[in-house]
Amino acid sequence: MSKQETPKKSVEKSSISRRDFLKIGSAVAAAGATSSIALPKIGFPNFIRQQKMELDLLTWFWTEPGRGDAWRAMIQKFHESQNDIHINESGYGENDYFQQILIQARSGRIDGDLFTQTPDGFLRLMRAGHTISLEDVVKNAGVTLSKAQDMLRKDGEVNGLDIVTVRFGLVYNKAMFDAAGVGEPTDIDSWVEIASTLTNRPDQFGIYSPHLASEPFTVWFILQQWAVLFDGIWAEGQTPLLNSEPVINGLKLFKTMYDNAMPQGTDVGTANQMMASSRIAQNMVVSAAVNQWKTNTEDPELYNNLRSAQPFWPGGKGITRIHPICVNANTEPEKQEAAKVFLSWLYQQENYQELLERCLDVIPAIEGGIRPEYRETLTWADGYDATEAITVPEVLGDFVLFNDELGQVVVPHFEEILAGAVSVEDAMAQAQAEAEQLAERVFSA
């Protein structure tokens, strides 16, 4: 029946109320558990709705190589499984979505029925309001969470559901170290050796990490493991550590591999092109990466080569983010309910898995999450698997709240770095000040 032809009476009764949402996620969850493939299809009466629950899940997942197909995989099955809730596809690009959720949380509203976010933005849209509880999500999906989510709470109540933990490593291609006669590198040193030993212009680089100013983001969001190379932190509480000498340290690694191993000017896209035809060696980068080189039409060969190097570097730490997925505070509840019923599909055991399985994860969030089968097959996360965790807000201390300003305040320094107009040492100095000026304006709020 179209709308137009639905009477009156059914209009008026096409609402459903949070506790008939949460009998049917209940339900949703029960039936799943027994089921190795495919959920029964929700059964909502007919004087429910008439037409299907429209979602928009906010993201920038959609442009991700890999990790896309396998949301729209995960999607697809469930909109299998069902009739009656549809997920639409919303959202940016990495390096525009972040500045386009927080214009859309200052404006008061948040576009999407659902959204994904990085650990940072999300302890800010949380803080803001921007989230509800989902702890009646994770009880009909019948799983415990890990300890690493509490960090994704409010007043005790999970606010968001890690869907992607990533950890910085070193990414690298074996059968070019093999070609070349190197190892992996053993300390900080014989990494610089080897990254020029791999390097042979313009066809062939030793290493790749995002540079140019028009990434903003993904420059910012790496070369915060730079510092931590040196077993170094961006900020401590409310205080910037920017001339710090770890952070000092790390930049002149930096500023020596662009200078002696990178292709420099080549944006993320063209990189991660060169990566897959073996023409970038290694890369300094999250272990989602991976995912994008698997179906890999320039060098077939290139997954089954790929490793990633124990950690050689002082404290042997890499970032790990976690990045959960929310439900809008500031939807139509008909639609938080909904949204809470297809997280409860997606969450339950057999459908994580397959998530985590599809997007080539390797730290799962929820207990059983991994399958030791499907571990057994990732030859490269060994060294990932070796560096030890270090989370955003011990790395950012309270900047972890205003990333994005720090990075602003970062990067156009680091930029004059790589060009060669300013000593390391004199841009942080006035980084630090501008930082310091920025802590003064935020925190004093």
Second form
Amino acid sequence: MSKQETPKKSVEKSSISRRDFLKIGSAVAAAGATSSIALPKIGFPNFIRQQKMELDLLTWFWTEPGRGDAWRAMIQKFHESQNDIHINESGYGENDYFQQILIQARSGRIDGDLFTQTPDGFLRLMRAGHTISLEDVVKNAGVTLSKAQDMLRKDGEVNGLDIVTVRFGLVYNKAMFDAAGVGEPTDIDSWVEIASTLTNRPDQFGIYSPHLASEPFTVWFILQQWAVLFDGIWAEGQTPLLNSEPVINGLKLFKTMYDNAMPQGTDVGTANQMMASSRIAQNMVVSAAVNQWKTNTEDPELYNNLRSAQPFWPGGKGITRIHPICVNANTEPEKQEAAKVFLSWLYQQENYQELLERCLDVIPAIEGGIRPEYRETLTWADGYDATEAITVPEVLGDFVLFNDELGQVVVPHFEEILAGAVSVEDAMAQAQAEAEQLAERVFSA
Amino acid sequence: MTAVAGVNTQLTKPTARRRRDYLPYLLALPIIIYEGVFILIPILQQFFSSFTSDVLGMGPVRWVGLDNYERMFADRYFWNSLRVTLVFMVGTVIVSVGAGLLSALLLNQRFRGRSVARAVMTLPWAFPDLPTVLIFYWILNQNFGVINVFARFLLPWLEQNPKWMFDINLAMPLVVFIAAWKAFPFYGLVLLSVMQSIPHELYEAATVDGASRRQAFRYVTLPELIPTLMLMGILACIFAFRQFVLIFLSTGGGPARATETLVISVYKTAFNSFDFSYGATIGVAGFAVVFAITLAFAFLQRRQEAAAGG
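For comparison with the form predicted alone, produce the structure of the form predicted in complex with the partner chain.
In what comes next, the whole complex appears, and the chain from above leads the way.
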């Protein structure tokens, strides 16, 4: 008997009429809707809330080997120094970062309370009103900004604080050079020869520079320096100079290196690992990249063997990029204030020096930002220091506001060149025509 | 008796009937709202965007009428993308449906370990896109890829390894191969299930009439498969047209736009060049292509039904 009753009970329990189901569903939906209306976000001051102010710091640094750890350490130190503000990690990898931020800006608001930017991206976002003045931070920290930060000003007030300045240079593995019996290049021709000498496919390669279509932002970022190697620029004002002699020479040099000495078809991540295992001898990279080869390399002696070449190319210039940290203009005012507190702490000379050292950076953004004792330990930095700075606006003209758009014009033609489908001159003549069309479109807006 | 009584009850209670008539609409409402919000509105917004100019962060959106369409028709890269899309589509359909048909014919035979073979065949289809691309990326790497061993063995006169996916002429066939490798099990399984539903008597009758195996395939199997093959063909066309992940991750549309399909072109225009309006315009052109394919399919199906009915 009991055996017969049990299933009946369960049926009774589980049977809900359609009307009941709709009633319950609508009640739940109504409760959900009203809860979001009835409980708007109220920005109580901290002493009432009795909890820490949470700030999201949006940056690509977290994914950068070495730099990510340095920032985590500094933020940990900040957390230990006070109890009111807590910084959370947020962001994307370098190759996607600017694109993601711009899409967020397009939708009206950037996600982070604080965010870092590339120099070109910063100018665009500052113009679009996504940043606020940080003059009071500079005043509170009591520091003097470098002249390079003048480009971060809007109506005379600084809207971003340079958090890492990087410069292009040629990093090489001295042990590999010594083993091959070659010294630093003295001119472009000797450089090509050295790179070829150091190449023994598929085990060892003379040089690497990004060239994959699937990494367009990185390719364009580094390709810009190849024209600077011939004292060239990519645009002047609103006039693109893609078929100018220095640009063409730069691309021809890249093609020669690509054919003779590069691991063709290799992505940036793999190439960095190959550099770490002493299978790539040279890399035309920014100074900040060296940090990734300090630890966890397959060749434990690699870091001690790294050097940067004295500038041997015409003009001896290297693109110098400042990367500001900004406070989001569209976040809550109390979060903006908290963000400024954090920045004032970070920009104090002692903390700034520590950040610079942890990041293994060499170019300070403030006067007295680097300790001489620290600088002396950087055996690889002499070439970077000897290279003359040229800024991104100087290299890209007014296209600095449309850096990625210009890159989208250049990179496909650059691929045609690498594939040997067209001559450098023909490819860049076509690119020039397209860049002129781009100029017409974007500058008219 | 109960059922009849139920019907009578309904007929005698018009208000209850009316209430029940609304029920299907009520039940369909969530999906209609979902489709409206997440599909219809974005499509309409895309159409609207294609008539505007929007340079991100550089001022307000401007109405430009048909300027974007004018630009598109004069843009050689748009025509290149359209051509690449059609080549990719045709290539993928032929290879994937063809391989699917062959594998179905093979797996329709009786042999030892057939069920294991069927399970193994589905693996490429079950594989997520990202690992698939990574596997092929390493197989086809110019310096370290295992394919170079075979290439050197088969083509000993090669002085250096081919560039594979970075060769303008090889990139498209390789991308087609990867996409087809991933897709053919689906078509194979569907065709296999259709083959197994063909009455065995038809084959017996064909054998009695003296038909060879090839003739049995030509006159029995193929006619039974044609409606399914047509459906597979149209599905393969649409899947190939929409293919983004495999192409983007393997070649990024390169080298030199050799694999830049319309979908890739829309993405790069909108999210790399930040030209959202023009990206939307290319998207509208893509929508028109898919719409035309679907119409062609509907037309062919109707004609076939009419022929069958007649």
